[in-house]
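Shown here is one chain on its own, the form predicted on its own, set out as structure tokens.
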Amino acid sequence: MKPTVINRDQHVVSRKQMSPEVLKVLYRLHRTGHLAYLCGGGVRDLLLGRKIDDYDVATDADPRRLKQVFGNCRLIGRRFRIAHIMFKGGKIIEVSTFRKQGEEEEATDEGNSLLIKRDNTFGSPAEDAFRRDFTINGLYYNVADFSIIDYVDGRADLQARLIRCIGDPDIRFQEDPIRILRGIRLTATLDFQVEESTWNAIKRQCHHIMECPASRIREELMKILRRQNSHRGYELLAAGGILEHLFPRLEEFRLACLQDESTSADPLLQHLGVIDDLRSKGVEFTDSLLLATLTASPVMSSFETLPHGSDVAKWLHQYLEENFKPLAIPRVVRSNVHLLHLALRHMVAEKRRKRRRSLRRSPLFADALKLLEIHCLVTQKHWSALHRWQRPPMNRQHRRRKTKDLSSRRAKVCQSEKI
């Protein structure tokens, strides 16, 4: 297929926008008779004007000649082989051989897995950019003459601001359910609109999803929650349909809600809302406030209706482990949401005295002090809280001298009534 070329003077990419490691790798590559293209996200977001971190390059080097070019390459990847560019200061680009589809992804027999397993037959950059997920993804730069190849229509689904699958969108979803996460996070991140085929199939193939390793599934969910528009992510999963196969109790306590005539709104995605206005201040987000905050409103809801006398601990462990363990969420990351919980349920507390001082002293009290003013900007409740635990602490010498001050003012008080 002939592409659509876009010459220098048609686009805004420029050189003077990437890293200086990425123009080695694609220099060196053109240098040694090789074809360079900076490919994939990179390409996209130039095209944006947004700024990027992460560099992807595609070349006709296989990965031996990869490691005969590059002295600072290390080859990684079992499903397909990639190769790492190491350079100082742990910066790393990753540079890829043109793919084809492999036999194992046309096997389309009745009752036969599309799941690739495998993707190491080597292809045309034609071949390689119509085995890519999203057409906005299909697009490369060849440093060769600095123009633009478009073979999948990627440049006009980015001007429409669409996600469109490449391919038939059933059978790619099926090949890798991950391409689902993947195209719910570009659509959140970039504020696009899922073209409507795309998103026909997201909502018949969401059911493959779990059938994906769980560390690849929890890395993209992760990725949606980090990024600005966490909360239109939160909206796209709910409304395909995934949400319930990746947190089956989240889903559950969200129709609740809805259906409930005195709330009829979604507290989950109230949060995540409050988040993302955060987190455009400034405001930074480890990932377990993130998952603290997203299972928020079910767990203090919980709290409220246990029965007295509850192991409140042992059910709220219990709870985490049911929503983030099939996910392979690290077990320090569950630790630390399960103590952020209980973190605030002693901090709404207006009774409890107790273990002030150990709290804030925790290494999590700052991520419990932000879950608490998330907690307050959702339900606008608990404000004195807010501004209790907002106040820094008297040290020892400034409150034996406010109890000798009120001291010796109670004595002037009752020398002056004696008189």
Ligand code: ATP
Second form
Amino acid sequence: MKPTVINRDQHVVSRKQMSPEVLKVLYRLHRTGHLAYLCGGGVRDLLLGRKIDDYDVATDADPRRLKQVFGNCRLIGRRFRIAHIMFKGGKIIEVSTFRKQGEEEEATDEGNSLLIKRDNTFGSPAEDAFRRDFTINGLYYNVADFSIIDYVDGRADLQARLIRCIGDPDIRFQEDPIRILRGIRLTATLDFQVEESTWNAIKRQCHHIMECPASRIREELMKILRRQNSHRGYELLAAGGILEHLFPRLEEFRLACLQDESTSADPLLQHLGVIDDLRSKGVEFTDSLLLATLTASPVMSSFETLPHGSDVAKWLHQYLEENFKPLAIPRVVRSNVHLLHLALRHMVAEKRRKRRRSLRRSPLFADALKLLEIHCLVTQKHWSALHRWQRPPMNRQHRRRKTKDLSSRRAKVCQSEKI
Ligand code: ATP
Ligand code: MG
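Could I see the form predicted in complex with this ligand next, after the form predicted on its own?
Now the complete complex, all chains and molecules, led by this one.
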């Protein structure tokens, strides 16, 4: 199969935009007689003029040969061996040998699973391009002549800002349902649209999502929440029917809110919208805070309706376990989310000063304050609580001086009353 070759003078990708480490890897492969292509998200992001954090390189050198070519190389992966080329300062460039589409799982009792189990056969550059998920991820940058090699019409889709599956989308999503989340993540982060047949297939195949290992789902989901435009990612998860599989309880709450005539808005979407606004102003968010924000609305409204005398902490623990355990969210993050919700409840309720001081000293206080601010921005309530908590605490000297001032003022008043 002949690809379209886009010469150097017809594209914007320049070596100046690449890190010295990835250039070293590409040149070393080229000098030792191998094909050396920058591939995947790297080429896509360079063509879009975006910053890149991770580079993937594809080559015809097999892993054993890579070990010979690079002294600073470590082979990882059991089924398909990928080379990690290590540099000073912890930088790693991932190099993989061209491979072809994996083999399907053997037929199960239900009949015809397309889930890919084996993905470890070396292939040609064309086969390697066609096994990739979306057309915009199937482009190569060839260091030999600085051209871009396009087997899959990825350039046209990049220009049209479209996420389109390579091949039949129904089959590609069944082979590896994680592609559904990857497609949604790319659409949101790049602010693209999903091409129509790809979108229809997402809606038809979304029930396969929980067949993926929980760690891969979590990884993609957290990338959606961590990157810009997370509210759009959430919106697509809901519209595509994926939210109902990932978080059935959140979906239940979302539908109830949409049916409620007094609100008829989706508060989860509003919370993530505020996160995106703050993020664009440089505010940073921990994973615990992102997940606490995602669940803030249902949790706060359940707190209001729990019967008097209920064990709130127990209820909350159970609710968070139900939502987050199936996605293998780490225990420490689940426990931080738990504490953040209790802190938010305490902050808006305003309790005793002693509790106030211990919350301020907690390592989670900065996150709790951000959560309170997000909640205020969405609900347009609790502003006085926010201002109170944002004020720096009085130190002991200041407090003593204030008490002294107060008592001398009282003494003066008493004296003047006597006169
Ligand atoms: P980013 O690094 O910005 O998260 P990316 O597209 O580079 O995005 P990676 O996980 O680094 O994502 O994957 C590198 C490349 O490997 C992708 O661009 C794509 O070509 C291919 N790829 C990754 N996951 C899959 C998959 N599940 N199915 C097919 N191809 C995939
Ligand atoms: Mg990448």
